[in-house]
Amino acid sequence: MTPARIVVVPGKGVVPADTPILTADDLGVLRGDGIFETMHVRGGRPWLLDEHLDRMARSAARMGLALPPRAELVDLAEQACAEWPPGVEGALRLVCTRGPESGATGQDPRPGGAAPVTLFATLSPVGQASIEARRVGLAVVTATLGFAAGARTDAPWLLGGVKSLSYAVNMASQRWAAEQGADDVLWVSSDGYALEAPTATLVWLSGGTLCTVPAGTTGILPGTTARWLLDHADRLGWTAAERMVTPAELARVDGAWLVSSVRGVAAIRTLDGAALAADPERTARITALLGY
């Protein structure tokens, strides 16, 4: 029987899924002041455990908080698995928080007087609709991200490639999509190029060349699943490349998916209620290439 949630927490192990964490002040809770990595689980292990722990200790680094030793972020991440049937897809997701707010200014014994984080993990079944969004693809709305693609290079507060818990924007974005009939959101920066989707990696095909939107000049979230794709894409006979792209130029490409590690790859069916190139086949084979 597959379990619903399996719940982590250090110096415990696993404890009932409906055990209290959080304090009522906890800063992860009040103001969304923390860090967390999902991956997927297959087989029974977390796939690119490294690459997700490399990236929450770059999140954790831009948000000057105090990431616990990463043997110990290790530890969780075997504690859950240990207890997931290994035939199952799984979510596992690493949070970090600030902690209690009234650690953050009290007296704490540890050397640095750091306040102490919260930490736990959560371990859950992949949604049906993920699932399902990998087979039937998805019908996707663009949406303003409110700013021009370079503004988070030069404005380090608006957190640009770090994944913090600060999702209520990302949630709205798809509740929105959702009451327009469509099932994600592709943002779009205020001078007209596509950046990513608020859980998700824009990727595309372009002539033989497998394309994402660089990271590093424009402060999305570096998709750990988009990178290794593009690592690996001439084991699909494809270069690779950083490019920027409008929507309407993905009007004209080979095909255009989203990428993330729990729902993997989706084609992108329809943008803005029109069609996009889509040839399953090539869904198939990249997802065969991720072990979806």
The other form holds:
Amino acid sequence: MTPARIVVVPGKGVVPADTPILTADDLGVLRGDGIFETMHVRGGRPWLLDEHLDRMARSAARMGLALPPRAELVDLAEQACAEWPPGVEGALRLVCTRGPESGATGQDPRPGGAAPVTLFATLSPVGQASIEARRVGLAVVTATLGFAAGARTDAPWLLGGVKSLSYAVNMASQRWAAEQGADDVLWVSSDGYALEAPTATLVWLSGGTLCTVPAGTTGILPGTTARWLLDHADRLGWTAAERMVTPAELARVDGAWLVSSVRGVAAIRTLDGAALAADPERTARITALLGY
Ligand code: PLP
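What does the same protein look like in the form predicted in complex with pyridoxal-5'-phosphate (PLP), given that the last one was the form predicted alone?
Once more the chain from above appears, this time first in line as the rest of the complex follows.
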């Protein structure tokens, strides 16, 4: 049986899943002003918890957000996992918003302001579409992100590399893909480079080198799954590298995948309608290495 969603609130522990947690003036709701992390729960434990908490701390620092101490976040994660059946894959979310606009000290959402944040965790089953995509792969269409690959590096307000709650553009991109009959989008910079997908990192194999797009110079989200995969690529007999790539070049590589914590690994079967190299055995080896 599919387990019900678990919700954990600091100081209250696990609460009924329909418990109201935010006030109507929470800045996370009003402005998408907050951060989150999503982790894969396997064997009853969050995979790569440290890496996700590191990234969350970096996101908080970049947004001037007073993220509670790491021990509190670990505690929330552990409370959620304690209630979860170990044999079921889960998606654990940690969410931290800037808190209520009208809070006692919450008037000032500027960096360093003393607004009390809103923090909670949820743990839900992994969606069937994600599990299915690992097996059948994805039809992906390219879509412009509207700015050059390097635009975000000197513009910290664009929040490159930050996992903020402002995902409306990401979700709109995926709806647009669905309208084209595709499964997902590959964002492309205005100067023609493939960047990332709205909820996943691009990885490709080229002549024995497993590659991904550099996060530092492009402002894409530094993916924990892709990082772990490239750090262990030697176990599959490959070297690893960060490179820029164009969609036209992807048409000639030895395989391309979208990877993320909850989705795992999904081969890009077609890009803008053209078939990409897709060797199911390679996908299976990557999937096994990542433990999905
Ligand atoms: N890029 C974006 C924009 C994402 O939202 C995500 C995950 O949700 C990823 C990449 C993949 O990151 P991770 O492997 O850490 O889940």
